[in-house]
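Take a look at this single chain, the form predicted on its own, given in structure tokens.
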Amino acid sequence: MLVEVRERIDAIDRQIQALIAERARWAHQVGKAKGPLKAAVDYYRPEREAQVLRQVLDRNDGPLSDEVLLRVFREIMSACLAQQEPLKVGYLGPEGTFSQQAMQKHFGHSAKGLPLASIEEVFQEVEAGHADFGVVPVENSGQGTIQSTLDMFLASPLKICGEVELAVHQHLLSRSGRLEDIERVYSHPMSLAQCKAWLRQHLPKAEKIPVASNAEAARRARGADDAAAIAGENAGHVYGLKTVAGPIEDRPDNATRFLVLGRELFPGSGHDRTSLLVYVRDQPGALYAVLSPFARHGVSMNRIESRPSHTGRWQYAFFIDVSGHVEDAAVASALAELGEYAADVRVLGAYPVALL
């Protein structure tokens, strides 16, 4: 009988394999009919992704989950898409930050990841061409959003073409494992801050160090027994750190949300949210007046957020996410009405939301 099931099992094997084939074939027609001269960012299409990662989710009836079936679909697709090219996507590094996860789960394994040293860079490897797309945090379920994104939204011409949502689960990591040997403890701030609780229970005199990411945490980590570091258990791998415990976050729903920057705006996907940023007159009921278009055509509003305009003293803008595409009739009729109460509005990005 296991004989049987694993002749069986083998003879699926081929077909899979025989099919991922046939399908790489195709997607590589896909790109000689764009031309010889396109770059692989021309061939990917992130609505025609989400639409045929969608498809993949309404088909299942398990046993396998939404997620395993999305994570190996999105493999397959990135190692058809690099046949032509692979994807260049830079991202907050160094190796082994939860940006770098965020990347690959968004892109696949086959794009070329790009670890730069802070947010701006990667907003302006995007900006300059060299890399095709960028992965940057925005948002922490527990901590909020990360101001120094939005800030670069102000100035950078760049367009939202994607999210990302990743479950953040942060481990203590050291050289020795020991926890009785820790003296010191480095993290990014806002990682110091999701594992608070912890930390005050647990190691209530060891020193609390901020450095620029996890992944940074994790290197300085590995020079001394005395020190650790709170990062993800990826980071732990790179640098070959021990887990002391985890996870440690006080917030056991911890999740970041991320960013795929571009440069150009894609097509609706037909499950698509818009980002704007809205330039208000300094006059009685301008807010109110920029929101109820939204109201009045159907369209929900998913986030809010104000920030120091750079245009004045105390001017503010804000940041405004809506479901739907900006192509779409009810987005569009709103934006047209938006535009008669304030002093300016730019569309950051249209985009697929996230599945998973």
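Numbering follows the first chain given and starts at 1. Superpose the two forms; the largest set of C-alphas matching within 1.5 Å is the rigid core. Note that the structure is a prediction, hence the values are computed from the model and not measured. First, how it differs from the form predicted together with another copy of the chain.
With the core held fixed between the two forms, residue 74 has its Cα displaced by under 2 Å. Remark: with the core as the superposition reference, the CA shift of residue 177 between the two forms reaches 2 Å or more.
Residue 88 is not among the residues whose C-alpha shifts by 2 Å or more between the two forms once the rigid core is aligned; its shift stays under 2 Å.
Next up, the form predicted together with another copy of the chain, please; the one we just looked at was the form predicted on its own.
The next block holds one chain only.
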């Protein structure tokens, strides 16, 4: 029985391997008409990758989860690209940061990651062409927008050509798994903050004890019957703790969002987002007027964030994310009208919406 199953798996592996090699050869054909291409960056098309991965998800009827299957296909695409000089992607280092995770989630492990010391440096290295792309955090759901990232766009010519989301889920873990036993809750201060409302409602009397990391919290909770930890579910598996409740973060969409920076705009993938930088004169009703073209053309706005413009000439700069690609008719029409109301409009990027 075991031998037979293994022979079947071997046969499947032979077929998969032959198909991956064939895929790699075809991928190498893409764009050849454009002339001699040498590096992966010449072949990389984010809109196409997003389409391929969306098809993979649409087709998935098990047994593997969407998340696991996406990871495998991301690696296959990453491998096919790495036939040429691999993609070089700068990220906010050091190694082991969420930015590195986001980079690897988006580009796979056959891309070459470059840990950099600051968000500024990521912009610089991409601008100078030393990195093909960059990955920087732009939003922690706990802390809100990372202003310093947005501000970089005020002076940088770079384009946003992708976004990545890393989900962060918090669970309450304890040895017994019973809420009524808990008198102390250990966790990293950030995680305690993310679950503040839940704790106030369900454990108003428990002592909240900040520790260096959620793993440390789980280790402590393992040692006592009246203690619990707030940590990822994974820590529960590892430390033999039971889940008392989860996810317990106050914002159910708790995630960190990253932007992928590049030097050019890519075509639409069919499910995209456009990021705009809009300068508005300081006069009554100006912002309202600026937003009206989107409403008129049925373009939904996902985010708006005002910043001092630093130019002195205009009082305000607005970072606005809208649904759709800048080439889509509705977005293009809204942008054309926007020009009448705004002092200046820059398209920061148009890119596929993050998948998972």
